[in-house]
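Below, in structure tokens: the form predicted on its own, a single chain.
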Amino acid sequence: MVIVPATTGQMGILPGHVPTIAELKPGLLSVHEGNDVKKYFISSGFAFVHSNSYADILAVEAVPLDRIDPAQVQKGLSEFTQKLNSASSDLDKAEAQIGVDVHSALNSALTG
């Protein structure tokens, strides 16, 4: 099984899985095998998935939980966060709001 972050909420894809197409947010991709249990953050894209029970991930990046630093997630939403309160044009506050929302992400990706 694979559980994907769709703008819609979270989805699991299982074999038999009508075919779909779902947009992706930020979040937790996880692939579970038998007990085994595979983590990755990815920051956006797209999963396709197929009437014969495959399924394509297509991220813009896709990081293993355990390679992400928790101490620089934590600098970053502070420093987006900093940015989004100073913004004085519409494109500062677009740049600022996507850096904190990743962030966010990340964060909730590490903790939850």
The other form holds:
Amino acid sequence: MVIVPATTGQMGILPGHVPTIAELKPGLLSVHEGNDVKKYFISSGFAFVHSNSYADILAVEAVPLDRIDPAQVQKGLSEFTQKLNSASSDLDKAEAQIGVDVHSALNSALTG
Amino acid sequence: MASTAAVPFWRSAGMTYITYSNICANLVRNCLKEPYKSEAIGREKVHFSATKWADGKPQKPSNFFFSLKLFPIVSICCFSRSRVWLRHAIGDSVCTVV
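Can you return the structure of this protein in the form predicted together with the partner chain rather than the form predicted on its own?
First the chain shown before, then all remaining chains and molecules of the complex.
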């Protein structure tokens, strides 16, 4: 089973899943094979489930959790929270919001 | 019949999906431990050369080292892994991405 971080929420994919295209948000991807779980952090992307029970996960960056530096995550989170408060234009606000979203997702992936 | 689909915040701020996705990827890359961080940043570098044209003649081309980190909002789609030729006219200069 694969659990993907879709924009509409965490989605579990088992064999026989209905063919789906899901947009992914920054978050945790976990691949469960029996009792073995592999976790990756996805920056964003798409998940395609095909009718022959194959699923493709496309992501720009997919990193195993042990490659993430928690100190950088905390630093980024506080930096972007501050940017969000002081942002003026729509574009600045959007960029700061993206920063906050990505870093909080990284944070919960590391601590969850 | 007007579409009532909810628009993501970045779309309503004028950003495209590719820009959003690249910003997310850059942020994740910055939070990696070494040596993975330098590997990832090196992997995503795009080399391109921009040539300004005037009176139908090319001027001196300039070589660039394009790192997506420095230009979050860019109107060029750069595919660093696949060999995609993209000529995008920006005003009167033509940019060729290899």
